[in-house]
Amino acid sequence: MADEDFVVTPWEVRGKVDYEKLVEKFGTQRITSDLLQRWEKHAPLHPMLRRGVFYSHRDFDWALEMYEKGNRFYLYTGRGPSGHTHIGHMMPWMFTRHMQEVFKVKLYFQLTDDEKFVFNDSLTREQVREYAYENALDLIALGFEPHNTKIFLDTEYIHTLYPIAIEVAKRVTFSTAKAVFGFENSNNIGEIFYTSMQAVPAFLGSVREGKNVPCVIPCAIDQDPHFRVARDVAEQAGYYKPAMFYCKMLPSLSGGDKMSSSAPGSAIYTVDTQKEARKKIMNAFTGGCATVQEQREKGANPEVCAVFAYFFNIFEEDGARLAELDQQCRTGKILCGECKGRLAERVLAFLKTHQERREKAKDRLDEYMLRD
């Protein structure tokens, strides 16, 4: 979706995103209090649900109803491996891990090495493959286990994936692809075909189990165009429509749009050193005033602050402490430097533990991988 003030596509997010407008333009459903109450019958609400980080869905109420009747869904999410993983990428993965624990379900994790090769002229196939395996380490380091988590690269699992992909491709016209993605004559045919591959894991669980199984896809809302296509063809191909669970995106450290792999200073990567991560946080955009005196008098604005966004989305689960930080910020009782220092402590501790787990994951990769 392109708007005068912002752009949201599966390949680009730019400007200050109006998430409510996206709900209207994409035609998704808001996560209501009734849906949250149904969730609470199974488990307490995760902070990302309480705070509206995950805020929109397609048919999750149906998937939950199927689950409660004994038809357990599986989860599908993934990563386009164009570079190292940053914390923004992992936000929906963290929630996916929570969903997996709550509902005790399987996860298929797609690494779209084909996508990043055909859409990015600067990456070779080998570079994309290397990034894919690096990204897989980050998923494993979050605590996913191999008995219910399977990871695959599209090009390495293609014998299984391709028959499902052509079932999708046969039902998607070029006019639909142009209308949904804005393709032009200059787009290569790999780009035009690709959405058929991203649809496949929404049906993979059904193929592997030999019966129709509901699928729930937790991901950022910028990926919705792909899954609108998948949902449009699902029933024609004999499958359930995948249910969607959409989150907002973690803002860039430099303010504004989401983190970008093409702007390293806008994000904290899982491979960053402690020094690198601290420097990025201390240079982050905030809602503070020009001078200490002015901020003490007028306070700051946490609503536009990248540092507060990190606390809000990931690094402060306690609602009372978050509310206190918000109040201290607005009243000038805390300055941006102190707030950055607090965040740095949380992030550096997270990175230390994550990198240790990531190193151990190198010896376990084959336990998770699906290959033909």
Second form
Amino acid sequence: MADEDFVVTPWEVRGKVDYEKLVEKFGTQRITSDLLQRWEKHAPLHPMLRRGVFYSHRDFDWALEMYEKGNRFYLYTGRGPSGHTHIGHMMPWMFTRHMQEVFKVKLYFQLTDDEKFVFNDSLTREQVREYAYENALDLIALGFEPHNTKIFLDTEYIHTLYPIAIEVAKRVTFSTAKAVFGFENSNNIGEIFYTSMQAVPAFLGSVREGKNVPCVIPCAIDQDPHFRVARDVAEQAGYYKPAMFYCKMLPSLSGGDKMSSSAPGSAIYTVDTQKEARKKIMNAFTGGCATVQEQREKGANPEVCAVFAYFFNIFEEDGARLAELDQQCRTGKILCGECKGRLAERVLAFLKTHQERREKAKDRLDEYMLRD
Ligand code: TRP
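To complete the pair, please output the form predicted together with tryptophan (TRP); the form predicted on its own was given just before.
Complete assembly follows, chain above in first position.
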């Protein structure tokens, strides 16, 4: 970490992320109140916009302008199927669903089974394929409909994707890949090529329509390095640069900045049982004091609390109720146990419905999948 106290790359998040600094480091734009006002002409502001969960972008103002002139964009986002889906993964997907509804646009969803195979020593091709289909169920369970949502695994749609991937690959030098991703001689060549695959869906809509269509990519800001590369080659390859719409990452339940698959207690997975989920929440890291008495006197700190973060990011949409909780927490009127209990109620109810929808999605997968 040398001279910095945090690291954010597509494969690693470490330390306490300073999201403002990240905007400068990556060179992205802030979602300003001006931009939000323009958004409000289309729909009331979603809590994730009001609260700055989605907070940064590249050229979204351009995409909106195109849209307003009748040139509709499409959405693209994705998932590297290295395991089951947790709630942090779904945060940008929930917002993507909202965007799809507001703007009445199409979504391409990429499952990068190739990525997780080449980047991970312990996953077999069969395992990443299975996880890809498990992850697809979670996307579908969020309410995406097949008429405007298409999902694909890189390895199953490669005949269509590959010609676009080589258009990208030809224009990215090894030295650029090294500079952007920090590759070394020991990296395998699949890893070095991979960013060309993640670029493809940014142009896929144009290829399938036979004319250039703007693309907007809602996702967590850790993916920006890939899309800097994609944007750099876009025009040379004959396409529009994709516009980006970035969110912060849902903090770990056990404290720290990103949920991690190596620490299962740090995240709620969509396949967790009610009991497992409740236990994780009851063990979560909070901003509380060591003793009840101390907390009643001094109050607690919602700013560092994982439980509050879950309410803030997803589980309390009502702004007045969130403000009240913040107040009760700071003044010691509510203790962490009670607050965790409230969150557990919300999360367990969400999981129950989600799991039912996920079951139903199993019969509908083929309506969504693109394969060659
Ligand atoms: N690289 C992403 C991951 O590891 C997967 C991904 C592919 C993605 N295309 C994307 C994520 C587009 C966001 C947007 O999870």
